[in-house]
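The chain that follows stands alone, in the form predicted on its own, written as structure tokens.
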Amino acid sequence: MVQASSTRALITRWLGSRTEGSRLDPTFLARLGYRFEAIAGLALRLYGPRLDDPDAFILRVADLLATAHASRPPELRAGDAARERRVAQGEGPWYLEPGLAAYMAYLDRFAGNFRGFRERIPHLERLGVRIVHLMPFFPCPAGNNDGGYAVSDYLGVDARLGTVAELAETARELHRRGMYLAADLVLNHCSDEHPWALAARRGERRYRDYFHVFSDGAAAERFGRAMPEVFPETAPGNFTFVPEMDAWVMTVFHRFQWDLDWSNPEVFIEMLGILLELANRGIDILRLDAVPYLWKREGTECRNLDEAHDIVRLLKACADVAAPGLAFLAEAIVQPSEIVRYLDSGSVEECQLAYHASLMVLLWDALATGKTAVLSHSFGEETRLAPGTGWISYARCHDDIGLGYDEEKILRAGFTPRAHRRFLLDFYSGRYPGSFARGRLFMEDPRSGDARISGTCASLCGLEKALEEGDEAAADLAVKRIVLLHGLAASLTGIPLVYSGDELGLPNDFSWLDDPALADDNRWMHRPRLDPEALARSEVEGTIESRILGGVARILRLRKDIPAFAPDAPFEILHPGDEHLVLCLRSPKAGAAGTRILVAANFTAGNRSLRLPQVLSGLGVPSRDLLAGGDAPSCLDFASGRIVLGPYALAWIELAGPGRTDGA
């Protein structure tokens, strides 16, 4: 790290270099002074050996921050200040407000364009979400572009979706309604049609150095020998030969996505400028795509290296100076023990939010088996987070469902890991006898037997099959499964996220098979367009759409006023002795008012019950089932002294009295 005297000297030198007409905001200077040592130290740790003049590089970063802050719109500066005051007053960060829920959508599939999106905001308000993640809306190549993640212009907007001005207006409209906008920053790679890549193809050395380029194919092969393949079926290998360059370029994801070389300090400067400009357009949360892959080193898997963490820390320290209201969401789909390393740890500030991918997998595991041992043994053991950070919890997202289990947990649950994984793949692809699911396998590797799972929530839960067969009883069970999964995502931990269309029970969309650009990627089956007719049916009482939307919206609405469901409130998994149930004790945060809530869920199509003393000994006295009402009966049977859960039922049991505080 740079010594304090060095940082003071650098700041003095930088301030002296500013012209008299460029007066700096005192708040900005205070933030810069607070973060400057961390910025300088991280910059030197990452780039020192490659810098001819380290001081000049650090001063370039400071200039970039000052410029970005000066051009930040007044309303966003006011929002920054309000968010800082909130933390200073002990209210916690804005992104952990109680009751927050999120929604993820492709703009064109949800509403056509930005104008159509603004017209459909009332639907999101009806559902009860306040964070909206719009998937990549940047210009990208025609045809297969990895769902928009092959970015050709980080600061542009796809003309089919609208304009940069409409993006900013959409952010302002969300803010007026008390909502927040999340968007992607694709850090690891860009499109091979990005101006940087085109310049590299033309032989411009500056831009060739933005990428991992090998003139020697054998050297590229050696470098990639330890690297796993992300898409072994459709994009095998990790390098692509580019004839114009007579060289191999690293392409970890697809051949049209060139990996950026973050060991080049110029790449950092470019991406920092992009990050700050996106923040100035009103984006509240930046989803850092493929963040584990940022740093590459021969002989390693090129994932989760320490330098990748330092890059994110440096970006966050810079953002905290110029746009401190911005939060980072880590897209790190790795083992839970690795995911938590991307989050703030108290002394080290990195990301504030991360996807709870393992919870998603555990929910689908329990649904297929009807047994909860894997979930109960796995959930919570590696998911405790530092204060000020939180999970995004979900049943489905735009991506496939991978089965990245800890095999020890599978064994503890009484299953054989390889056979268990095979069962799940067969079950959700509909191959297993008696399966209700209609999914497909994604990236199946015949050598290892590994694969991932594609399919909408409704189709994987049995609704597609039930409707095709005209089986009303099966459709009723499928609806209950869909609501149960979303209810648990909203109950167990973190901020619940709903993927577009799942709130209406939309089935698999097979139109992707007719599009040559999409035909090799069956993940498009679970990225359906939001059907206007289904949306209309959701407003008609008794329809499947209204039952699903109403069930999920009711859960999201009720949880807002329950302190124990704050995103970062404590949780404890209980083991009731019934392998078909999940029991989780949620407690208000230390010092907060409110009662404990026992979350109880049944993963079978039959009734399950437990004696109250068996479950609640030392936890408190049950007073009511908070989800009871309307068509939902209470699960509490005081006459028999039991909790009675119907098929795929979810209950929130309020516990009165002091109860136990240890372990939660």
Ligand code: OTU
Second form
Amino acid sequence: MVQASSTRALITRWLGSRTEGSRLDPTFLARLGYRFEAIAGLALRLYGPRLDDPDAFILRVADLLATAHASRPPELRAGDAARERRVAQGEGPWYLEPGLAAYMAYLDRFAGNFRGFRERIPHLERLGVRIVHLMPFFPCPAGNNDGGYAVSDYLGVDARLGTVAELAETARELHRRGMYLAADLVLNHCSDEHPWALAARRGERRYRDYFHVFSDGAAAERFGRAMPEVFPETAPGNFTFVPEMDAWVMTVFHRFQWDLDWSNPEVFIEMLGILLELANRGIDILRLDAVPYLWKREGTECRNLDEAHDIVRLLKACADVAAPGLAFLAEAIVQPSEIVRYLDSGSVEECQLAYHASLMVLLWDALATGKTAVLSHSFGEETRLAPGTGWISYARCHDDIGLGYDEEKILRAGFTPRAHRRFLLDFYSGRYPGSFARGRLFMEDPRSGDARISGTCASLCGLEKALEEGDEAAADLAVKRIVLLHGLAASLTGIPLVYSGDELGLPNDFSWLDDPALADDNRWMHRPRLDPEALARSEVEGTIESRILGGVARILRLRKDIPAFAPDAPFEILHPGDEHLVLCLRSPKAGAAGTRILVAANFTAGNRSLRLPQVLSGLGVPSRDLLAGGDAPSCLDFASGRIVLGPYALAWIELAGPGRTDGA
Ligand code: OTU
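What would you give as the form predicted together with the ligand, now that the form predicted on its own is on the page?
Below is the whole assembly, all chains and molecules, this chain first.
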């Protein structure tokens, strides 16, 4: 281990080795000095045993940081400084700025390409989102490439979508409008057509070592024994036999996605260089794809291992030196207690944002059952976060909905876990009698009976069925459900995220079945193209599209100016004694001005009434419903203190007067 004193010696040695030593940017040097010990410590912990010359490795990392910082465009450096200033002045990190909302889209499906994207920005502004996640836009193999998550060149741009220059220009354009760009770093695996994989196939030792390769099939089998399968139906097993190499390569996702061996320090150096270069193109948030899978150890599930966390810490410490404006978003769709570990990481930071996968599942649970016990009892416990971190709260994304929550919570809510799971799968695949949903099962595993759920928000909420049956009342309820889910994502905690097409209520898209490259992956049913006609209809008052877009936009607009809805403002779930309602008390952060808000949601198609003084005893006096007048209205009667929530209504009741002062 390098000790503190030798750390200083090492940094001095490094400065001496740089010809431009004296010309290095002082801010850069200050940042490097501040992080150097953490970087050296993590690098040695991860790679020490594999390094002949640990000092040389650490100096290489420092070199990379210096080079990346030197080529960081001036406007991005100015942005870094502004973001650091915010924090220094006590305004908190930029990505937790109150009012931010996010949108995610496949560039081709949303706008054709980077050039078309520019013309779609007004749509995003109308919706009220300021963070845009453009999903993988990198070169990838033709045919099945897992929606671009099989990357063949991390620093290129898929020619069908545009050029590297257009990517940087898109980032600049977004920044000019006060918006931010999020993009993927697909760091667990690359495509089997990536030059590293091609070189490994040719037998180049250096590159073979970039992957987990087993010449002995039995050894691979042993290694994988405890590893779960991500796509059991279409990509069973965790290894693929590669004839040219006469060996088994680890492929946890698809056979064309080769897992990188992050225990190899050269893989770390490669990925760090890529990360810093992407940051220099103006990306503000890097979504760390499949981050739980980074480290593998025989005999384990090869998920959520401590080393995976150390890798993220090391990457973040490095990014903080060369591109300190950059935030990491953890894509860790794992158990709630494991997700928070990517955020709450002790003294060295890890990710700043993470998908609130548990909230997402809990919302769908409540919608199917019409009961909120599982949500109300689980949500709070899993959601306490470290300062400076926040959730991305969402109803749908491009992936399936997995039902991976703790069985104990289901039991506590009075359900039998197995039967409950079966019910949810039947409900959302439309098999359950009376179900309004039109989804499909994804990755059904006949051995375990497990499956996940595919379908767009609208189709799962009943819009597809209602329109097909020409049932206006049912369509009306479906619209309310869609707005309710987005409204809760916008007001329970975190930063709300809208998945492209959901703001227009786009139904399942069955064209995926006609494309052989997509046909075995039904997640494509909920990745519709942004239909220009639906977009046009959204501008016509009274249409379904305008009601959904209008409803969601209104919620995002109103939320923007409510301090209690800052992403990291406190919340508390209240238990109203009505199993069909969710009640959540939001308070402005300590020291911030603003009133408390009671978020109230009805998960049934009927009216529910509630006596507020009872649930609010001592918490404050209801003054008005900030959402009143919307699509699913509530009715607040001051005299009696009673609120009537209409079908699937959401209310934001502002509280005045006496109340507890925690957080306020
Ligand atoms: C991610 O999802 C992406 O979001 C998917 O679109 C990709 O197919 C996949 O990675 C491979 O790149 O299993 O069902 O805990 O759950 O990484 C989706 C994280 C997935 C995994 C997640 C993965």
